[in-house]
Amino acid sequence: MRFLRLFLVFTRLGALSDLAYRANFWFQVFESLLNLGAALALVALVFSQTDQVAGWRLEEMAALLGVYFLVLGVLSMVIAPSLTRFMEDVQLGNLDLMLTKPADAQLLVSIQEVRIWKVVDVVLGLGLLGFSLARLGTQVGAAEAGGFGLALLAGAAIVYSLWLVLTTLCFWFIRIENIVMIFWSLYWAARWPVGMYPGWLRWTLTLVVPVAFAVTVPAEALSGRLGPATLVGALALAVFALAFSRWFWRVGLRHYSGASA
């Protein structure tokens, strides 16, 4: 309760401070249909010349999709601008401000920063998702709905860890921000199914940046082909994945020096 409470706040003054330029919400709609329709033009070009593509059909491709841009609503609303803006607090020695406050800091710093206009990817993703849905059928079922679900907060869970270790680097090196790009380029590549890709490329975005398991394993649960070890091992990976997050936050705050030190 106290999470939500904070998060509300920090909602409402991210919308206060966003709708005073409402011509960015506009802009932002315009750039998420722009995006989405790229997105579904290019899978609409490949399946014109093929039924599957990495044994996914047409359907289960719109689901992934769905997915990828629901992930990509809530790293962008959320996640992403709120730890960047910790990174150039800690630059500026401003953390301090957050370290002083009657709440977890790390709690504060992930939820800092709300850009409210990314809600429309969110939207988008979860319409994709509905019209997948509405094509799959009877194939979705409680099993397979129950699998999406824990799959998608696993999924969630690793890559806000992810994002938190990055971003704590900078405890100890000045500019990171290329690393961060590195996480979005490859993000851009869960677009499609990971078992599309050559070896080592399928191990790099399943272990070392593990966006696979964010968009990839959720879609393969409502298509009826996660199985349960996948389900399991995105479970476990997503636990030690926060445990370790919050391990290596408190070593990089021992290494924060402050603006008064």
Contents of the next structure:
Amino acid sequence: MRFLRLFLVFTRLGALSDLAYRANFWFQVFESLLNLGAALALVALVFSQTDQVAGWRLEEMAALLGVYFLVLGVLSMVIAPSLTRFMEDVQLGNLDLMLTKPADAQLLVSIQEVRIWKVVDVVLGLGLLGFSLARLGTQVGAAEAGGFGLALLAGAAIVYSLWLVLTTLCFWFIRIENIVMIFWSLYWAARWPVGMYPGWLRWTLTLVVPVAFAVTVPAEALSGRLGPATLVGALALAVFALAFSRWFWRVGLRHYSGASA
Amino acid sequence: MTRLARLYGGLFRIAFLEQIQYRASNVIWMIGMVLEPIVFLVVWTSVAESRGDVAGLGPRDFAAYYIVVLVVNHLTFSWIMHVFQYRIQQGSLSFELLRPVHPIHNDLCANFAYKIQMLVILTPAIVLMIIGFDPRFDLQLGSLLAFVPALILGFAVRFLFEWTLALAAFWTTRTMAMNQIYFAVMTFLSGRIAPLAVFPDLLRDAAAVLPFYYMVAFPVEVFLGQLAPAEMLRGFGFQVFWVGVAAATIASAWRFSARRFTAVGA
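Alongside the form predicted alone that was just displayed, please also present the structure of the form predicted together with its partner chain.
Entire complex below, previous chain first.
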């Protein structure tokens, strides 16, 4: 498990640098609790007026929020900081160094920076998810749990591929740090079930910037409304996205001529 | 007076030319700006459709509310709290302090320049929203006339209030936590998340005296003609009050705050 070993090394490096700023842990706890609190307050406000939104009950909506924060945590712990640094490295020419290392460059740039304090979002997301599942009661069986795991993996793969494709564009364009803003804006919209949105926005969140697969689809699996067709579709899209982003990355890399020399 | 006009003309021109370089970035920012009201609009519309109305508001009323919120939020927004910390940490405030005018003038001009450019990008999005969400506007000349001072005062409250809070960066290099509390409270109580009519009574009463409501929701409600003349007058009174409080704070705190500045990092 070369991947795991490398990941652990980068996690240790991240821990070493982040542990020097221990106060940041409390800032992260504060920030995450504030975000979660604001999201829950809004859900509470909406559900003070109704008992379901687009067919989702309060507990199901809370579970969806849990998934949202879980994926957000993973994203902002590893993928976002690593690929953001990759874009800087291309501008500054530091990528040359990375390319000389005896491991797959795509893997290295994707996990090179680990922000360990972001684990707070992961923990809070899992906590909220567990709490709302307990409130939902017996509904979640082995089939739902398995479907959830698969859907979450597929969603993570899709979102990762999207990030890789977006950031790989920096081989051709210099100033594109802002492009990931598009992702964050649309990801923010994914904290509601996509079925609620009008067609154009639902399709954007499903196919153009497919964040629906990372949040709504796994949450659907948990609440027992995920059909096998959607799950298979999500898995197929995940495989395709990984393959496509890999191919795109290679094309981009061939285009790279180094900026340091 | 002519000196001030010349100053603003010059600062505005510089800011405008500086920012026009970031057209592409602005289009990207526009997506997030437009998405926020659309998401809340869809949420409340779906609630309203399931039971007819929410606090007397139907789907088309929510559409009208959020389209106006988009415009008013854009016209009253400022980014000063995000940048002040960097100014102090990276020492760029030194250059601003060397100028013979208060730095707030430059911030104001940069803010206007950004808004004009952004309004050009926003207009097509607003037109599409009007076509797509079919809002119910019941416009009256009186409320449109009252909207102009309500908007200007709303901007003044928000800009001065945020400028005051930004001064905290002189005392601590970590203003992030305070900023985030401010933005969390502000998005709720300013009416960006929901019209105040759907809030519980306690929050609504709090919002009626705090400055946030007067930054966004009050001008919006004036525009939509939802307020009785007495409510409107009371609102204007609160706006003037909060502008006064914030302006007085800046006037008295600026000098001794800036004196603490030792150009970290320069």
